[in-house]
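Shown next as structure tokens: one chain only, the form predicted on its own.
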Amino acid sequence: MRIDVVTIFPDYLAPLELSLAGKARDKGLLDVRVHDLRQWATDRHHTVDDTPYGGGAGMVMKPEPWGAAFDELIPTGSTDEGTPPTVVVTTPSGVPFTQALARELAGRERLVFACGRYEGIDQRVLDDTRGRAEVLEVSIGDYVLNGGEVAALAITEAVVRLLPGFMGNPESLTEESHTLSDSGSSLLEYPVFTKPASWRGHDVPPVLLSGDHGAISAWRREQAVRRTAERRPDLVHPAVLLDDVEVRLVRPSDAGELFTLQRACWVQEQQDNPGVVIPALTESLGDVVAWAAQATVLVARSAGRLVGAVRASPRGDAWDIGRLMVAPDLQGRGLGRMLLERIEAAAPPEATSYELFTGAGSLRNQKMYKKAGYRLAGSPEPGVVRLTKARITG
């Protein structure tokens, strides 16, 4: 793969003689050349920006130095082995950048980076360019930096990694962060530990010492669906949640197990609330028939048991959502998250909005709910708390 660098600071660019990368230039897997732009500036003092059209704070870059680089580096009618290159311009607002673009980008015969800097360069220099190669404008994350340079390091990295025979041990790929999971899944990458097996206390989880790789490998696959679906739920394909879920409605013969279910989730609930009145752990089994005969209530069910439920009903123009439960030996692996979201999802069109209710010492269920989009929205009695979000239609 040949790589081309345009920017106004060459040495920025120095890393991608460091450590593998360096090694993959030395053995002919990667060619990496770095360009100054200002060579391609015309006047005396290499001038490569100037203020923008219609006002405003910051300075543009000039479309003439670029312009004249790419018609140097991507000759109008010219292909690389047939193959037009790809521009890839960082700017954060591009399109985000994925594991899944890195392997896209990993196939690509040429990459040229263009590392915009001020407010960024002139629009007619990209649209130009396409007319001659693939443009790509990609973004590292939502934040800004001063300049293009450190997301064309982070996007190099990423992609030349993935090229066959820049790995020592291809086997390393398969396991990390991102890497896609035959369920669909994009998940995070499990603990990983090292020898002593005992340092300032803290020990290696036995199951790692076992030599049981059947059991090892299943607690890394655990610990991996933990981890995403706490730090990363947008990531994790419902269907990676537990080995064999079902979301439907309730049945009149889920009462039974829907109550054992209730009282076992609002125990906790109630050592995290001390003095609150919890309806839930008072309720007889016929109340929650009536509940659910009445509410819209969805469980989970797996492998013969009821693991997971939620209950809304209309309350005005809002979507009234409450006893989301979760069996406490699968908690954490975001079947949680996914019961809120079908609840949302069943509310009729007439509602403008979503509201719950939790402990005020419920800080795991409230920063669930934070994440999900919900608010604070007051106290309407002691100990209890208000959530609300708005619903985005259409």
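Numbering follows the first chain given and starts at 1. Please read all numbers here as calculations on a predicted model, not as lab measurements. Superpose the two forms; the largest set of C-alphas matching within 1.5 Å is the rigid core. First, how it differs from the form predicted together with ligand 6GU.
Once the rigid core is used as the reference frame, the Cα position of Leu330 differs between these two forms by 2 Å or more. Core-superposed comparison between these two forms: the Cα of Glu381 travels 2 Å or more. The Cα shift for Thr47 between these two forms, taken after rigid core superposition, is smaller than 2 angstroms.
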Second form
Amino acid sequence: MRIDVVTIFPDYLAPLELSLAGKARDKGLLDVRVHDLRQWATDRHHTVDDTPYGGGAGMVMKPEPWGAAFDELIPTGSTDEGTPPTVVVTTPSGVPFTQALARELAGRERLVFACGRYEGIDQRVLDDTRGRAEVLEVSIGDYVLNGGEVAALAITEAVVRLLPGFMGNPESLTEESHTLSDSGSSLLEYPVFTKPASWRGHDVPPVLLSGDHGAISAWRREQAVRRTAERRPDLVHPAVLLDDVEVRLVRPSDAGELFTLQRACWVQEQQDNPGVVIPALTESLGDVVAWAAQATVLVARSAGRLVGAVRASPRGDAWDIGRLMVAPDLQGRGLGRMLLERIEAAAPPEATSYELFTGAGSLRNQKMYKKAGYRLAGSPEPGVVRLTKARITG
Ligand code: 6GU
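Could you drop in the structure for the form predicted together with ligand 6GU? We only have the form predicted on its own so far.
Full assembly next; the chain just shown is listed first.
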């Protein structure tokens, strides 16, 4: 494989000479060349950036130096002899870099990295290059780096170690995190241990010393699944997109699932508020049917599944909101906040404030309510806090 890197900071790419990529070079698997973009800038100051058309902050990388760089590195006609080169433009607005993309890139004969700086590269450079090469805009994660150099290093490292003949022991490639299992799902790696069996009072899990290979595989798989569910729920079940969610008024036929969802949701509340009596945990199906018929109740469904609900009723001048619930596996995605906004919007015209209660120990709930504009307004009984928000009517 041949890799060219075009950057205004060639020194940044020095690590390519070392370790991994250096090893691949020594084995003759890899030919890496780093180029300074400024050598293709024609003015006296070797200018590579300019102000953006349309205004706005920051600078944009000028098209001419990039055009000249690609003309030299990827001459027209380079498509004719076999596979066209792949230009990887590193940018936070690219497609996510994944192990699957690393495997794809490892199959290419030529990669050309274009390391963006400033606010990015004039878009026409990429459009102009598409005739001669496959152009991919790639990001290494949801955060912003000053430039694409570190991303180019990371991508190179992930790709080069997959080159046939690079790894001494190819088996270590098939077991690691993010390798697709037979079922097609991706799991994080299980925790690993080495000698001694006891260290600073921490023991290695006994099953690993048992010599029972079946039990060891089962334990490892269980640990991998547990870790993945905790750290990367997005890998276990694809994110529920908010526009997948239908919110509507409750119907009598929702009651059974509402009853089940309520129980599941308030178990956590009981754990966070020990000793507090929580009616939502002990109500019967009949109780749920009764309040669902009396109050204004909204339910959220996603792909047919009941995933959230909220209820409210007028009390004096207040719109009394309660039973805001989101399925435990889908919390933290803004669903609760959306339901809260929707039930606020359903308040009768005469309501002047919103009011709700939650556990004194339910810090996550309180944080969400405060973000939504609620303020603590006393404690009606031990372990319970009241929150209120003035209604602003236009
Ligand atoms: Cl590829 N470039 C920059 N500048 N920032 C990033 C990135 C790339 N990937 C994540 N953040």
